[in-house]
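This document opens with one chain alone, in structure tokens, the form predicted on its own.
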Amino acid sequence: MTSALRNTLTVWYALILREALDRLFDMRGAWFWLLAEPAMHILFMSFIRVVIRMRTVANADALMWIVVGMLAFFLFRRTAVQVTHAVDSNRAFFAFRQVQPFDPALARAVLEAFLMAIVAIIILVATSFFDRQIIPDDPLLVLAAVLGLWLFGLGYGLVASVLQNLIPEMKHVLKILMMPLYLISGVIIPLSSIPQPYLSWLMYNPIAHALELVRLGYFEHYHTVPGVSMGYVYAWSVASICLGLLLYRRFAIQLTMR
């Protein structure tokens, strides 16, 4: 292993390990409140269904398609989020020249990772006491496009992160952002019972097709609308992440310096 990559590895570590630190321990109940906030929208959501009487969404219990799409969700949202504000909580490590922008972003985006799987498994556990079933049929399938989810969360974080740098205005843009996201992405509403022309449009948002495959892998006679693919969803994926490293590239100055 050469000096520069054992330097690399090394400083990574280092700042997974201070970034869950922060996240864990920087206020009383942080533990708490990372397991609550998907909780609570589950619960709030599964408490409509069971109040319109709704069993099925497709073809798909229609507790474990809100649990399900909801966790995807949290992961892309609670990805993109973080490493949106990656460079401004660690600005001063850039001090040291072993520390560069991208570091702290890929540390935060891989701690966001571990802590949704753990989070997924204790609401998954917690839905299997109510006679449900928490093994995905297609567990493939399911991995693959919670992947792609979370590296789209991180390409978005990149690229939304050098935005709101050089242009502070877009702090309040992209904290917008994410409400229609939640909405348009078929989180609580069924992508099937949207009309043409507009499902073609939201068809054109990758987390749609990433939650649709989500499902898809979940339940094998889910009802999926047609066009769903996963080469789109990691298209998206690696165009925002190429993208994102340009634009840290030819921004470093900026990011380092402001």
Contents of the next structure:
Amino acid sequence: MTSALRNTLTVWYALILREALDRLFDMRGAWFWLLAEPAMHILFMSFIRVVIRMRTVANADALMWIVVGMLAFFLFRRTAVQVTHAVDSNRAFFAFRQVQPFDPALARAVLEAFLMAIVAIIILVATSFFDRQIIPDDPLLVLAAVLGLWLFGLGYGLVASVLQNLIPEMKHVLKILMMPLYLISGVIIPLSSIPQPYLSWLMYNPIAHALELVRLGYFEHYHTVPGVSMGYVYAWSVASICLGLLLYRRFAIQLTMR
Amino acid sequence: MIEINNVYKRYKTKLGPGPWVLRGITLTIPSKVNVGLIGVNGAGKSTLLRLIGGIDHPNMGSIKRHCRLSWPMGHGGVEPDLTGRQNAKFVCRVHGFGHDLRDRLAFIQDFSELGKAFDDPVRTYSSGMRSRLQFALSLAFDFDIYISDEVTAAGDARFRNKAAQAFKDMIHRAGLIMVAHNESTLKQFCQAGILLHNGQAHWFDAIDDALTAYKDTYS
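Form predicted together with the partner chain structure, per the form predicted on its own context:
Let us now look at the entire complex, which starts with that chain.
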């Protein structure tokens, strides 16, 4: 192993441990809210959908439909938001030459994937007490879609963090952008219930594709909306990460300076 | 050895690019020499130190570091929300000393004289405690050249004496590039001097000559 690679790996290791400390013990019970936030959303939405309205969504069990979609969406949103603020929260550490702006971004994305895996397992096991089958029918498809979603979260975060450092007004725009994503990505409103031509507009959103694919992997007989494509998800992931890396390379100095 | 080759630096202001702070600096700083950077306020001393330390980059020119070089001592490197111990762990790991954390943490806690406060968040520290921690952190590792920006001004009189002693021991085995405004500090620690004037750097083999030339620039 070359010394440059070893240096980078030790920096990532140190940053992941430092970020884990921040995420889990930053305030009293921080680790509890990490689990409670998606759990509350799921409880509330599934109460409305399962108890009051219907039992199935597009041939899938409604409770599992919400659990799976919500967990996948939270993986994207948390990764994106955490990566967006990675540089700001680690400004002090850029005094060390070996810490570059990209390092905390990657450390946060990896940590978020790890934490969301634990959160997902706990919530899925809890769901199994309601007589639901929690093992996916096609685990590989679920993993592929979730990986694509995570990569897109990383790419989105990289681009967003550069934008909001260069243009302070972007902070507000990005916040406004995040809010409707929850509604238009098919987390709680089934996309199959939306008529054309509006559906094809919503399908420009790669998160909608990824959520449908995760559900297809979970339920063998799920009816996805037409035009769902794994390639489309990964095209967005790769493009956003490449753009993000380019921006980091070009604006590295502006990112670390105040 | 550090090779600085034709380095230019200016900062961005709200009205576009600012004036050149450094204009074509070419220097070779040998490893075993203790150098003082002198110049009036705004002459670019801290800028040059940051460029040498690699936490900022020149607009033109290049800087080659052929040795293990410390981060700028007494500047940053400490995250206020983490405790002193957590910060120290991070710095040890980032420098590749994750395997003997215990010894280094013991040294840092002992030298900084923080006692129980070592486990409190840094934001609760007084400025003296904070600079003691920063000073202890940079002493915990062996570098070929240390760079320091007014670092010996840390803490109260007793700690300053201890710091000065540790500093002297350290610069016997390593090189030092320091910024200080106090003439006696410079004479105490440095043999050679670099005078920054009008964006140019002038090398003096003896710090006394550099201080004499420095007085001529503003009198």
